[in-house]
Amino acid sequence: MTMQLRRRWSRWWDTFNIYHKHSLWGLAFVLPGVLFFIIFAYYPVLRAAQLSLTDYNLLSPPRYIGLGNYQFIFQEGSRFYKALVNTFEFVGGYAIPMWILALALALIFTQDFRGRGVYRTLYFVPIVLSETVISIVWRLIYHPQGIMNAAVAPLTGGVKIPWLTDSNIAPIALIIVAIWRVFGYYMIIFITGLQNIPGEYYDAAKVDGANRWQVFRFVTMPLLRPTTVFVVVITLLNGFQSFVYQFLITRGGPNDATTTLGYLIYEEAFPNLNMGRAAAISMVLFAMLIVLTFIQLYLLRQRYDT
């Protein structure tokens, strides 16, 4: 009896040590990674939350003071109100036609005909671009002399468009170069999507009798969903960081028409050197985001469980 209890600790000792080896040698290869993010991603993270409770210039050492960042980017009349407002402003009017246009051009384009190639190529290219050279490209577009007034004037009557300069049309602006810039990208990662999925459902589909409209309703949907969701997160987190186009383009203006949360924290930190309320900006952008991402994928989740 006690041999056979020493065999059985003995194999159950050298089951344990190999499965320690592995773990040790997957933990080397998982540890730069480890390092990295905690490095690059979570040290500033925790760095900005200590700096959002202290009055920091980058003059003198940073004073501690509480809460006193946060009740002045709530208190009434703060720009950060404004900035929020036209962050969703930018959101909205950039997210849902951006995700419409992809959607409609993937399924255009899971069509054979002659050039599909050439044209996918051609709407992917802009993703390549850098957002630097975009910006500074359609500033020149946008200009009074510029391309796009030319295009629009047997419109308008030859009348120029103030594109960068009228509060209301600006914002629009900056949204037309942000979806003309991605929305070939997510084109792509819905035509990777709609090729996954079996055609022996789109078949089904046809014997049942279904139209178009039905098979993309009840078929093509559905299971395209975990695309879906991957696009809709992606597509909102960046969209709430904008920072680029606002900064390069328009500089927050006219009348902060287009200062989005990216730009105010921007604007605080190295104009105004008020690192402290910078980092509270960032900080409460960095809590919508966290919410924000929770609520979609908790919705999408539950569609596709019902």
Second form
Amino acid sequence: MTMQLRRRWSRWWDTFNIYHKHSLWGLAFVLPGVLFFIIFAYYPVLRAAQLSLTDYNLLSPPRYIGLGNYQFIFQEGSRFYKALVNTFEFVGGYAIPMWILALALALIFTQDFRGRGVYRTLYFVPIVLSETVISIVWRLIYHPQGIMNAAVAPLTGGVKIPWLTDSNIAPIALIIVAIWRVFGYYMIIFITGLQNIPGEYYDAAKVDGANRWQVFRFVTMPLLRPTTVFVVVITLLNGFQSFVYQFLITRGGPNDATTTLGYLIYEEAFPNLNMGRAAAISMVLFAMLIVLTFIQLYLLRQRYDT
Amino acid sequence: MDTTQELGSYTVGRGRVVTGASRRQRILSALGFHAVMMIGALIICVPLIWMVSSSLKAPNRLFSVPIEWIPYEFRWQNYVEAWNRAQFARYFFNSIYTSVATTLLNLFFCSLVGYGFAKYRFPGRNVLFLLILATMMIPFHVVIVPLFILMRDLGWLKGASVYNALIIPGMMSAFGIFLMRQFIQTLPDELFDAARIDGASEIGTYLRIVLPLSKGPLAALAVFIFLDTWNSLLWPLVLTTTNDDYRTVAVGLTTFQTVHGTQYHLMMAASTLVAIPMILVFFVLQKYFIRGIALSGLKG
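In place of the form predicted on its own, output the structure of the form predicted together with the partner chain.
Full assembly next; the chain just shown is listed first.
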């Protein structure tokens, strides 16, 4: 054990000596980055963990209350549970259709056709606008007398759908906005991924007489896996943190139907000044996202290997 | 990836058409295809068209039936009125200032740190790089409360020092460092050796070799960071709840909505004012933007 340690140390020292000057420059270049992330990422995470054990309203000093905040949020029927369920519904409802749409469009856009660039640009425009602007515009669109109801009137026979005031419909309304804004972005990522697949694979599949579905299933899907992993991880991470639509379009309502974890953390922390409780919820969110990411990476890697 | 060139001079279905398919069938399938694509494009654009159209209407014509796509009468004064109801000039200044500063800081630091990781060997390099990369996993919601308290303790919530709080926590991005490192790694080592033989200092190599050769990824990163900062809402919202003078356009628009929420014609005018610069930036820098996205997807 000590031998091993000593050997490791001497190897470290050798590397250090050989590259002495060079090493110091490298360290100097990366040092601002390391310090920055310690101060603005690692320290706040630890501080959040600590705050989650306190009762703190920013005005009087934090008071240690043990697991009190966690007990509070895990009470039966708490807003936290409701927000948790809403968050999963939002993420599932937005991510899965969005992946399918983005991938399908990417497959179309890697073919040649007239006007490809124009369509691609148009499909991409919403991502440029901020979620803020988009939320405000969609509030008007979802107005009972707005154009959304005019558009669905032939299907509903003129019955006005209360898009934002019905607790069953409002979550769907937000999902539509979320998909509408970002699918163009992930479409571009899928297009890049598809373009990076070497053409020889397709030629080989054609020689073997594969049909279109088989090409997609056994050539495109496996070779697109790195891109897919990236898209899945990023969309889920973003989805679980969704805040702006819930804040600007519905204010978490009606009746907490669109209160997601991202919105609840904001509400507890800033208008309500329950810093400790907000920190506790954020720690649960963090733990969930870490577990989720590892599960995804594990599953996706495993299937890749076989 | 190019965006506008090589737009096919081909027709749809090329290579897919079964031999013997008549010309008429091919034209029909092309028509059907374009019809679907155009409906898609329309669904995408209608909300934006509606925003501009509503911004020019009189309040009593907003919900007129049948739908008025082109306003009955163009009410340009909506824009004047919206502009005067809040400090939009200040909001724009604040947004431009914080976005430009954040972007420049990111370009400098991400390329510097990325260069350190890409072309130098030192003990602990991989650990430190992973340490930075791992922060991409930290949700902003986790750090927002402690960061806010940190800003308060530093005295950055009062007066003009709010700019520090708006800019400094975003002055580097793990993604940017990753992007720059990946790119700089592909630059040939001989280039750096040659520069050293010619007596260039380490900083000189960074300034005269790394920066000029990284223009492409730097441009992509710039577009990315700029839009991200311009569009961000949660952090500036929290910092300027009681400080109207330092609100960015996103926050200004949010508070405008709380105050004038039902006056949709003014809301739409304000939204259009905020959206136009973004759309212009996008169309001018589209190439870099799309390249940035493409780069971001390559890391998987």
